[in-house]
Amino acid sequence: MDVLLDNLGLFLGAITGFLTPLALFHILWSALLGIVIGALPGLTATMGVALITTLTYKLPPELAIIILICVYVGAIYGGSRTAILLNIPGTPANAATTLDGFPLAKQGLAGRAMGVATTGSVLGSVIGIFFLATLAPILGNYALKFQSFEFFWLAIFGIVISGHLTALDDPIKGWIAGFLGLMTAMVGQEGIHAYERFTYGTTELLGGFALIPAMVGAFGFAEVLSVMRNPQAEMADNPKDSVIPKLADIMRYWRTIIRSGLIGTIIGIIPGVGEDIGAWVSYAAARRKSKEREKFGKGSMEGLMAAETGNNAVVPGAIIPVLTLAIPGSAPAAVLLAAMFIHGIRPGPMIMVESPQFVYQVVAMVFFATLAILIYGLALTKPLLKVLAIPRTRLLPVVFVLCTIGSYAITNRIFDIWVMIGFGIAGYILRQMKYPMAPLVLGIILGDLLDKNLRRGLVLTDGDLTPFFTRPICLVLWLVTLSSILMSIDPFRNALQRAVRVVWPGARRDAG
């Protein structure tokens, strides 16, 4: 009851401690930037925060991080104005937005559709907060036990795991992305010895590429790219409905807003996987118990409720593992973790010693993100559409400008705008091929923690590579590494399904 009782303490004088003008202007504008940002097909959450992270060196670091916080919630939620009105959406977390989104829209009923993706996002960031405050203490004070050994595993977990759900279609390339980026961050001066790999005499190169640069060409520039050869879509008529939503829209589908939150914040909490896997997992879990299963795809308000709220508990997810183990639950975590190191922040398992209180000022900006952007879903829906007019003619420029702005702030070199540039048109031909971009930049963030922590186990040990794989920790992490690993192989996973109907000859007819 006294933890409870601090915690609680910790929680209210965050919030106390937001509640300036100063503080409020920085929520209200970054907010309303985020949802610009998720609006405009082209720009990503994982942009914007990248681009704002640039312009947000001098500010004290609890003002820059509720920016960039509040541009994160702001951005996933306003990808449903896009997704609703042009069947394109507006970040990729918004894709399954689209599938009853839009012919909801094209039935005359926009308004009352984006009441409920405004209400899904504002209950998904909801359950998402309580589970933040709840288990990020838990998971920190846990994260203490995590030695060498274990953040080896943990990162080649990451790994896979990104890889495999963010290509469900072709795990291989997920993975394939991902060591791509592991193999990046070898590049430049190690972390022990300071020993050169991979630089070529290039002195640029000493100090590895750069995480901004890399994050803001792969998701930035290529997202430029890749929308440039998209045709300009139609919008669908304005509303002309009321945005307020309706109360039995919310009690019809309490299950499934539930239901939603918890998978987007599990979703969250894995690392690498991301909004747009939160929202197709809820949005997949909602059709297969609705009694509604027909209306899926054709006009379905379980279905919005349940891929917004999936979504948008994916944010508050995410954040838990930057805090608790310094690992991004998704791409924008992982420059929002980028950001905390450059603000002098160190999240990671010393996190609840170190600054508890930080936590729950982590804690408190989600909360007033998420104020800020029900108060704008509700208010401002009508007024935000008139975005969505821009020509990208005269968009994509500014964002290249931004891009190449951004990349060079940093350290003011001109290498850095080649960084971007590389990666970007790297990052746009991999797209092309259908390789997906989260689990690239994870590799990059996780190959320092990866490398540092299999080399000083092996100091440890004396070369002994044994308590890799008998420590607790360590026995469950590649023993689910592996079979996460055989389970995407068809031929090993029908012979695993043979087996079981075997074995249990019901299974079959049981999970029918």
Given for the second form:
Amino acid sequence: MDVLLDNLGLFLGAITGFLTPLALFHILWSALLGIVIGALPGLTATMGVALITTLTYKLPPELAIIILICVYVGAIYGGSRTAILLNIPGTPANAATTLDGFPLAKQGLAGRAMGVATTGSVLGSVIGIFFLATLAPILGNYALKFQSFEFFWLAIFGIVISGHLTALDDPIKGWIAGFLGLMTAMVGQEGIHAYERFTYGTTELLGGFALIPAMVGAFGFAEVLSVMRNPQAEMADNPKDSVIPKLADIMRYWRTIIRSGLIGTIIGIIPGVGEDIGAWVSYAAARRKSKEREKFGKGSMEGLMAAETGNNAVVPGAIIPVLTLAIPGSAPAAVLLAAMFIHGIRPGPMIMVESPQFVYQVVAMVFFATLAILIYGLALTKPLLKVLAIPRTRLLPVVFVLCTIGSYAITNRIFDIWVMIGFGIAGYILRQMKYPMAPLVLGIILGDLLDKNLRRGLVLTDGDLTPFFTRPICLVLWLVTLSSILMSIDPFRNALQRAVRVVWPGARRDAG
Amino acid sequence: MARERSAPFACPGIPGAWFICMFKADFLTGLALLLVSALVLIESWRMPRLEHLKVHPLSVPGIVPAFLAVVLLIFGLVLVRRSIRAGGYRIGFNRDDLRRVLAQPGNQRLLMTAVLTIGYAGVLIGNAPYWLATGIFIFLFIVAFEWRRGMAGREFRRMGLVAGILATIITAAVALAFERLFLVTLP
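In place of the form predicted alone, output the structure of the form predicted together with the partner chain.
Every component of the complex follows; first up is the chain already shown.
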């Protein structure tokens, strides 16, 4: 009880700490910018957070992080506008929103659809915030038990699960992307003996590839190329009905809201999976459980609610492993993690020992960001629609100028601009070949963790691999990892299905 | 034979877009992975064992890159095997295919974007004053994509004026923000 009160006190302290004119000013402009970034086709949450990171170097850490969180939450929400009105997701997180959002707009219900999207996004965030506040301290304390063996498996687990879930049709491509990311992280001076790997005498590569230019390239430049290649989208009619959410929609779909919020939070906690998968899984679950299943894909309010609740619940969920394990739950969270390091904040297992107040500050930050999107969602619908009318031929050169100067600004090196260009081209080509970007980014972040902990573990046991497989957490991690791999191999999956049918004859033929 | 190859393997529904034909792409990616993995394995083997520092042999710098290279080698083999089974290795392209690909408006826009962006970030930045490079890039980008064949002279002048004004305002805003507000020494 005392711990609960202490935590509540820390949370209230964090809330009051941000009730200053300067903090509120930063919350308001950054959430609005986030919504605009999310709404503009071609600008994603990851790109937005990465670009804005470059503008926050000189700010105090708390203000810098609250700005980035507001941009993150705002962008995931803002993308729903584009999904509903243009039938193209403003960010990948809103892909599931198009399925019912655009048909609703076509039926003249764009305003109500936007109201439902606002309700879903806000309630999804609130559910995620609850779990961020309650789970992060527990997980943080639990993570103190992690040793090299567990961290090694956590890195492999993250790559394999992220690779699987972000490339469900062809998991091997997700795994390849993840391991390419891990390999990329091997470039530069390694952390145990300070040997320069794969640098070939280049001083610029001593520190490896900087994460922010790499992310700006893979998510910014690649997106510029992608958007310019695709045809210009056509906008549905402007909404004529009210955008104020109806209480009846909330009451009617409360089960869907809670289920999608839970799914989104859990997907967020899984390393490197992200908002788009959160939305799709929530949508699929809502469709399976719905009494009006036939409406899904043709303009279902429930489907729209599920997708928007699911994707916004991922945001606080994805921040949980960022704070407690220094492992990102999504691509924008990966940038957030990098930004925390840049600002001298050390997330990871020690956070609940060294600075527990920061965890509650982050909870308060997500809370303020959610409040901001609620205000903008209700008050600024019509002006925000004007943003969608900006031609891409005028918007994208500005985006690319920011990609360039943003990559350069971190260390004032032209080399980082080349890193941005290289990752942009590679990211574009990989995406065209259906390789997901999230595991690649996760790999770049987890490479150092895997490298140090595999070697440390081997040294500790003098080459004995047993603890890697027998320690309880390791056992769970490698079993889940192995199952994920085996279940994606057709002969194994078919054999398992046959075995299940032998043991349980009533099992559906398509089970598994 | 060169024509017949298109029958079962030529990316149904995507005429001429040979480069996004997955089997072919997988085949080439698989080969690239095999090559990269082999090179990394060789490099990892050549990395110092640091015996003179008496370090533990399992903590040497090459051990993790070698482990990752082996995993990528396996993935590369799976991709190559899979694409060979699907016949992806047989897909080729000739000059006509290339011409068809380049004739698609989307690909023309992509090529133009790549030339302008890489020209700006890779060539102009660092070799020309930042404001000049950025101004030229924004102006050219807008004009290149908003220009249409048969555009009336007045319309063209108006577009040029808009592009010039936007280039000036955006360049000034970005340069001032980064130089004065964020204290960055512009390239």
